[in-house]
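Let's start with one chain on its own, the form predicted on its own, as structure tokens.
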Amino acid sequence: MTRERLVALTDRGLVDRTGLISHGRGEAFDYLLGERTTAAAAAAAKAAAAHLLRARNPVICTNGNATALDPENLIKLATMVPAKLEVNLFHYSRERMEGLIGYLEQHGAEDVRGRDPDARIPGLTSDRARCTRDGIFDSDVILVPIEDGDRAEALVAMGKTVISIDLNPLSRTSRLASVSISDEMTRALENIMASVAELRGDEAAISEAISGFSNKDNRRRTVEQICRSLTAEFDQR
């Protein structure tokens, strides 16, 4: 069903063919990863819920694949924090901007930014840069599902607090962040949610997921499972 509707999505021109390469590859580490969350990344997803809730500008970054992927979470999440949401493109177009506006906003969005962009991200030559000066330009804790490692870099080096969703721990994007969360997307989400929820207005919970989470140890954790479910089958012979 989920590759279906990238592809649906795709023909409607809001999903960039080279989007389907990237998914394909995600679905490759979901399978490493037993198709579940994992209790690293369940760690995580707590330590980006708590970033969440302690920013002071929160922004929820999304492009096509996420877009098309679990709209209805990324508007939740946006909504349960809260946090702006703003389209960012690499493959930027006009009509694909506005269409995958128009596509959230159908699913119950309101106040997308992206349609007028008035900044730049530094170091990006691509259309990527594009941004708004209230929302990505400005935000101390961005979360960006589905990252392309290029600018993850230039947002670390804005000084952000960089929340990845991306089921491979060794990616550039994984390794740069500052949470990585290796899970399919809408399982991050919901994760985020719960969390969210058990955090809000527990100052002292708050401060406890951000400062007892390692991203290095919890990316060998990711990797360690995954080693563990290569030769599982094998130690059962």
Second form
Protein chains: 2
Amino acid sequence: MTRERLVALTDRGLVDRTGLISHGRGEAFDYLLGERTTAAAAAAAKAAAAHLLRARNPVICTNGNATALDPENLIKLATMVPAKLEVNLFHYSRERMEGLIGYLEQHGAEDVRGRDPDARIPGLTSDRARCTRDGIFDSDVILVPIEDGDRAEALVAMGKTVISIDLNPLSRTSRLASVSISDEMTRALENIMASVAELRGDEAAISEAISGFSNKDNRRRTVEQICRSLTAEFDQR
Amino acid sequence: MTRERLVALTDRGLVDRTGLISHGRGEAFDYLLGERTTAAAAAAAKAAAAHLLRARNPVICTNGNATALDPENLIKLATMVPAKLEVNLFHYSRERMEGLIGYLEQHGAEDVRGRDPDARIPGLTSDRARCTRDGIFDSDVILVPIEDGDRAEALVAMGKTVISIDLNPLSRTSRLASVSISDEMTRALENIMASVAELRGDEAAISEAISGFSNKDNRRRTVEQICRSLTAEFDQR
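Requested next: the structure of the form predicted in complex with a further copy of the same chain (the form predicted on its own having been shown above).
Time for the whole complex; same chain goes first.
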């Protein structure tokens, strides 16, 4: 079903065809992780929720694939935190931007940013540098589901707390992010929302979720989990 | 470049869009294998060459993705063995079949089978059962690059020696095949050709390459290699 949805949105020009290839890469890692949330991914989602709750200007940055995969939960999380929702494209065109914002609006989103970029992410050339000043540019905590490595790097260089959702724990995005969630996007968003509900109002728990989290240790646990799954899967058959 | 080629052939209707997602899954495993031929993949390629040389009626079965990725080496191997080359599609249409055969002919292939199927692979419903009687149906050794699990299973059930090229060592195709090469297709084809050149005429070496090969042990080595690569990659960074 997910594949069919992505293919259908490719036909409408909302998902780039190379986005289908990226999605396949994600599927392979999801398979290696057992297609479920690992303990490491749950811990990262909790740290992510804490950062979002503590943020001055939290932003959820979405692209073609992320929007196509799960507009509902992106909007739900943005409303819940609350955080701004901004569309930012690697393969930019006016039509694609309008199409994706329209798609989010059809799913109930309001105030989606991205139509009128008035700032640029330093260090990036090309259209993907384009962003809004009071959205991505000014954000202190930014959630980037399915991001490319260059942009993740540029956002980290701006001093932002970058939360990534990327199934590959060794990708440049996962390595550079402050909090890397290696999980399928829908599961990751639902876990962040559960932690937002749990942590909200409990400042001590929020502080502990932030300071007690080591992203490097957590990524190592993900890598170890992949090896355990692979070996167990092999031995079972 | 490979991605651009696949996307371009998707636009021409030769590669199915879900084939882009499959390609992405392969890319992820290729990355985990270090984007090079492992010792296990080299051993499997040698066993594959031995089986092809000893075959009564060897066939190379190609589909949209395989044809798009490397028509040159598919044709080269078919000529070298020699083996018959047959197009067999999961998402069949007359136009796509003609398009893919035409694409192979543009690259110098002659006698490509698949236009006029006159037999069916038992146990498969739908169009992908369609094959030629003196090609896939009658083959004793069949090379299937980038195959789907159902068809691999049906071919094994027909008693054929199935050689797969599939980057995922745990896929149904890899598990069911007689010889599973977990390597990127071009590298796998080039390694098979090198082994064909080395083994040809040396019947003792051919027998040894066949009898000394355990596919299960070899797949286990691939899984272990993925874990070593992941851990080394993590520690390096």
